[in-house]
Each structure stands twice: as C-alpha cells, then as structure tokens.
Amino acid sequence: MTDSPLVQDFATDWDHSDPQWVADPYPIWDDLRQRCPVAHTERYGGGWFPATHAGVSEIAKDTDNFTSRTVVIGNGRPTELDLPAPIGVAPPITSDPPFHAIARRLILPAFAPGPINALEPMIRELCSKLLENMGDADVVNAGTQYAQYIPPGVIRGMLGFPEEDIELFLEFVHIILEGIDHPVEERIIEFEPIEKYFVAQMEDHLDNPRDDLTSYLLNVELDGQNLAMEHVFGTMILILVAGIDTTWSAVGSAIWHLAHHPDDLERLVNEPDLMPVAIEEFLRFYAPVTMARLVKHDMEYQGCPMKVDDWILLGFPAANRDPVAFKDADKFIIDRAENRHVAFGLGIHRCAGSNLARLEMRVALEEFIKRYPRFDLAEPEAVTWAPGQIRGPRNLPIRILH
C-alpha cells in the first residue's frame, strides 16, 4: 500500500493507490461524475481521471492528442530516447499508429477463437487440480489458493515457461503493477530480475525452439526481418502481466460477489446456460482494468488545461457504472440482456486477449460452483483488494456451506 499522504479531495488530488480508493472506489467515482467529471492530481508528476463513459470513450479513441507510449502510471516518464515511438515498452498496447496495427496483427492469431477454445480442457484440468489441492476444508481461500493460480498456469503454458516459475510470475506482476508510487531509481532496480528472467527465457528458446508463443515471437518476421529483441521482450511482458492480474482479479471478484449474493449463486448452479451472460455482467460491474495514456502536447480538454506528458487514467470501471450509459448502472443484474460494457477497453487498444479472459472466467466459475454449490464470505473484513490499475480481491476467505 502507498506511503503517500491520504487524499482529502479526489477531484483535485486523486490517487488510485489511496486506501479509500483501493477498498471501495465506486462512491468516489459516483461523486466525481456529478461534481468533477475530469479530476486532477499533482501526484505522479500530474494527471487526469475522466469518470464518465463519454469522457473515457473520447480519450480512449483519440490517438492524435494522447499517446499510449506507456500505460502504467508511475513517478517517471519514458523519454523518446528510452522508448522510440511508436513501439513503446510493451507492444502493441504501448504502440501508437501506424505501428500499433502491425504489432497487434502479429499477436492476434495466437488469441483467435480457435486456438483459445482448444485450451479449455487444459484450463478445466488446472482448475480441478487446484480445487482438489484445497481439500475438504470448511474454509478455503478463493484468492490465494484458486483465482491467483489459474491465469499464470495458462499463460505459462502459452509462453513455454517452466511450471515451477509460477510464483515468480506473481511477484513480477506485483512489482510492475503495485509498486507505482516508488521512486524511479527504485523501480529500475526492482525491474532488474524481471529483465534478467525474460532475457534468459528468450535465449533458451533461441537455443531450443519449441511450439509455443515465445518461439513464435522470436521467429515471426516483419518486413522480412525478425522482430527486434526489445519488441519480443516487451510483448512477452505484456502477455504475462495483462494475462495474469486482470483475469485473476475478474475471477476473484465474481466469487466475492457470489459469496454474498446467494440468489445469484443459486441461479448459476441451477441455470448453467446463464453463465456466459453472467460473465458479461461480472465484467461490467467489477471491471478490473484502468489504463493510462500520456498527453501528447499542451491542450485544453473539457476546460482542463492539460500539459504535455500529463497522465490520463482511463476509468473503464467507472464508465461501466455511468447511469448515462447503462440503465440501473449501480445494480448487478445477472441476466442483463443488453450489456455493451467497456471492461476490455475501447478503440484500437481494446484487449486482444478477451477470448482467453472470458474462457478462463467461465471455466473457473463453472468448476468452483460445481465443487462448492453453496458458500459465503468467512470473514468479510479480511478481504483485501489490489492497489493500482488492476483491482480485484487478493485475500478471499470463503466458508463452504453444507
């Protein structure tokens, strides 16, 4: 958790690592939508937070005034020398047009419905194994024993990384996404083991090619040339981070919801065909991801004097609860018929891994409620939530009801 001073007014001094925001951001966003639709902060070197669906949508689709050169807020700023445009640190999510389309096209085949759907038996086996390992205890931890291990198990297999390194991946995610308020010099040191690990994996795959996503990235060609090592490295980091923390958080949030909404749990148990529709409402109501942009040049936006390299934190979860965009936006409706949520983002950077996220969520929830058709929260006050740009429950003690 942050050591920074506590926020007194989120309209003029927001901080997404503030304990109040981390614990329950929804009242904050409701207040901002009505009082200050684009909030400001001097923290992290200056930044803005649009809280409305319209504001988030407009900025997310505007690549002329906002750059995706880096998408995780911190105290520093990558310079053009560090990250020559338009590739960025983790292509394609940090790539601007026109390179973005090229970089995205390279990874789309790996995340198309065909290859993703083929992973279902492996994901189901992984979930079943995790549940077996939890035994017959009356209280289990759906966060630390279950949700956190599903996405890294899947991503590890896709990238061809050793199974014994899963705990390392969780530590890498923590460093990248939760150490956001650390000084720049400290962040550089924290990243050293991550860089060392990925370079070693790339070297091993060059020496011992195999049929996995890492070897694909090392061998795929762009204009007749192999990708630059920095490009491969950045894309692997993206797949690891974006593929783990986001889905871990989404699965955990869904279980947390079902634990204190027994009617919804009963419906999913008795109406299995409802699961795909319910997944979309879990994604809308508990969208885990906020993404950052940088302002390209001094400009005014909705009366806000934005400066070059100011941060923009795109509140996709806030947009999903905007009553202007959604009827009964503040209510979870498990069979909501119309649900054009933005949990996977908007514009050219919409999540390329959405097929995989939906599959993992569906299988994880199906297996969990098959084994535990009745459960509730064992200790509601013991539930903890991740700080930073990906929000989801970490400690999640669940009491099994017999």
Contents of the next structure:
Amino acid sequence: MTDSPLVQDFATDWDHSDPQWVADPYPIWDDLRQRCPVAHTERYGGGWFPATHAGVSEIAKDTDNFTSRTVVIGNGRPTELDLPAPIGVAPPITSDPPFHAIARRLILPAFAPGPINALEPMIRELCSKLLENMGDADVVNAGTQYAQYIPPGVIRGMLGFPEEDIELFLEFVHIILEGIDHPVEERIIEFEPIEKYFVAQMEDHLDNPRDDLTSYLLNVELDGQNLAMEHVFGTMILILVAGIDTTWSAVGSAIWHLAHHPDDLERLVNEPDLMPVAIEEFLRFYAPVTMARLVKHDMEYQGCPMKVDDWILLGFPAANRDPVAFKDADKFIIDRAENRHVAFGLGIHRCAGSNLARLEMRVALEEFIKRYPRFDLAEPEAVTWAPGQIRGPRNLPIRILH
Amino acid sequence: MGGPVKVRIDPEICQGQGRCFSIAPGIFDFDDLGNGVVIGDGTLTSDTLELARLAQSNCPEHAIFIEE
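Cool, the form predicted on its own is there; where's the form predicted in complex with the partner chain?
Now the complete complex, all chains and molecules, led by this one.
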C-alpha cells in the first residue's frame, strides 16, 4: 500500500507493506513479541499479527477457527460463494478440511523427494548456464541475473514445456505474479494468452504423454476420473504462484547474507558437506513466506476480540526469530544443529514444494560459490527488498573478488 | 525398562517436513507422499540413538517419538 500513511505504532496499526517493515521487519517483530504479543490493525479491513512462535503455531494448526479461504491479504474479502480470481479455487492452498486432504494427496506424489531429487541434473545445468551468461564481469546482479531465473526455469522443465519458449514463459510468470491483486475483470483478460498457451501444451501432452508434471496432472485420478482441464490449469498456476518468488527470495537472501559474512562464505566453500545444515539456517533466519488466514467466526483469542473475516497474518519468519523457541534466535549460526524452523509452515498446509525449494537452494548456492568463491556487496544501499508477504532481495549487485 | 529403544513417527502429526530422512537416512525414509517413515521396526542401537535424537530435535511438527 504505497499510498497508505506511514505506520507510527505497529502494535495497533501494523502494515506488512509499510516501508519500515519492508526494509527491516525483525526489530519490529522483536518489539511486538515483548509488548503484545498479538498486534492489531484496522488496515485491510481489520487484522491480527501473532508475533510469537507459539501463536503462529497454534493458529496454523487450528482449522476450526481460522480458514485458508484466502491466503493473500487484500482490501476485499471473498464471500463463501466467490472463488479466488481468476482460476477458481486454488486447491489445496485455499482449501480447508475435509476437501484439503483430497486435493493435497493429488499433488504430493509429484513433489515427494523421489521425483524431485531426479531433477538435480536439470537444475544444475540451468544454474550453470545462467552463471556462464553472467561471465567474468566485476559486478553481477545475483537477483536479476540469477536467483530470479532459477525457479521459473525449473518449473518450465518440470511441466515439460518447450525450452525455446522460455522467454514467453517468463513473460507469463511476470503477468501472473505482478497482477496478483488486479481486479477480477482485468485478471481474466490478462490470463487469456496464458490459458491459451497452457491449454495448447496440455493438448500436446494428451496426444504425446511423457514423464513430466503436465502428464502427471493430466493422468492423475480423483474418484476414478481424470481432472478437468480447468483443474489442471488451476493447479499449474498455483505451482507458478507458490513456487517462483518464494524460492527466488530464499536463494537471493542466502547470497545477500554470504556477501557480507565472509566467514560463512569461506566455510561453505571449504566444507561443502555443511550446505544442507546451512540451508536450514538460511530458511530459519531469512524465511521468505508469510501466509494469511481469515477468522471464521467472532471469538476471543489471547484476549483479542477477533471478528469474523478479520485477517490473520501468519508470520512464519517472525516465529523463526522467537527467542522462546530458538536459542540465540537473533544470531545466524551456519552449523546450527537443532533447528525446528517453520519456514515451510506448520500443520496440514506445509509447503508442498518444500523438497523442491531445498533442492533449488542447494544447487543454486553450490553452483554460485563454485563459480564465485569470493564476493561481497557491490552497493549495500542499492539492495531492494520485495514488499508484502514474500520477502527477499530483488536488486542484488554483487562484486566479484578475484 | 531395559527393552530395546525404539523410534516411531506419529503419522497423524507428520506433515512431510522432510527433516528426519535428510538428517538420518539410515533410520528414516519417505513414503509416496513424502511423509516420514521409520525403516524396519525402529529399534535403535547405541550408534544410532544420537542421530535419531538429532532428527527428533529438528522436526518442526514434533512427530518423532523415542521410547524405551
């Protein structure tokens, strides 16, 4: 909300799009954790922000009192009959029990470690090509030249869409992510070329089935029947919406961290086996994703008078910094042994793409530090952070040290 | 008391966070949905107990139980 008044007190008037929150939310959350711990706002039609691990955990698991009908905060509220625009429901992320489990079971096998781990060579080749294109410049942009391109490249490959269509695919991704809060009518028009292209790809897959995610979704059965083409299309859009700026942000934040923590960079370069443990700490410390819920009915929660359709901003990144849940929560410890972070959420809506996100992060970082074992921030003050519910660096100029 | 130490995953609590089988692939595996499962009957030895405890202390859902 760029035209909204600046926040004076986040305890009574929080806004996750306020410039102060976007630039550095962590001191705000620390303060709220001590003072509230559930902050309130009248913005967006009213909402609450639990700042503690306990609060986030409790609400994430409480599907009786909180609904996932909409998971992205906006000014409007969907009614029971409205389907989130423009693709109808986006199951399972916008589903509650009992339907949630059915929708989730359809997609989980495609994102289980078996099929995901098989993608490693494809992801490595993609990262290595991007690095090759970045060449031997003194300054590279790890956001706009690298992190940004990895998830869409991977998903294009998973869907089995032609490699030569990558530019078109990136354009579609841009339309999907940028227009997320456009009015429904605009959204329908924006989606026409996307739907046309995706339907053509689906038809091609129906004629020539192959071992990819598109054929999987076209073949999977619900009650003995294949999914309708619209359902498959909706699922593909969900995968694009959920799988791109999230992982892009996670990769970018990790590179940003390494660029101004040379000790951590050196350890990763010298101890490649540390990478999986380091990735969990990157995920804890720089968790990119905050989800939303709606309050189902008037109720009191921790002394807060919650009203039906009030927003809940479910701050997994804030939970990850709660000193009650994590020892030295405000310290990045690259070899942290015990790390119950909740970057992928908790409960039945655990990120379905978590295995893929981890794999992309690992390969992207391995390839980056192999190509550039020493680097720092070219212009620390030029780094910009995405506003809203997905946090990560967008402009990320990196100086390569030779 | 004195019996074998065993590890189990409560399938009602597990959400497929994937930490156990990454940390201790000799003790845990994953099923077709990506949820964690214990390999064999879950009996731990003095060699594997510590690793099982490490996996337990990394499960965000608190779905892993070690019992004597």
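Fair warning: this is a prediction, and the values are worked out from it, not measured in the lab. Positions refer to the first chain, counted from 1. For clarity, a rigid core is taken as the largest C-alpha set superposing within 1.5 Å between two forms.
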- Query: Rigid core fitted, then: does N208 show a CA shift of 2 angstroms or greater between the two forms?
  - Reply: yes
- Query: Rigid core fitted, then: does R284 show a CA shift of 2 angstroms or greater between the two forms?
  - Reply: no
- With both forms fitted on the core, give yes or no for whether the Cα of N219 moves by 2 angstroms or more between the two forms. yes
- Superpose on the rigid core and then read off how far the CA of H231 has moved between the two forms, in Å. 3.8
- Item | Core-referenced Cα shift (Å), I188, between the two forms | 7.7
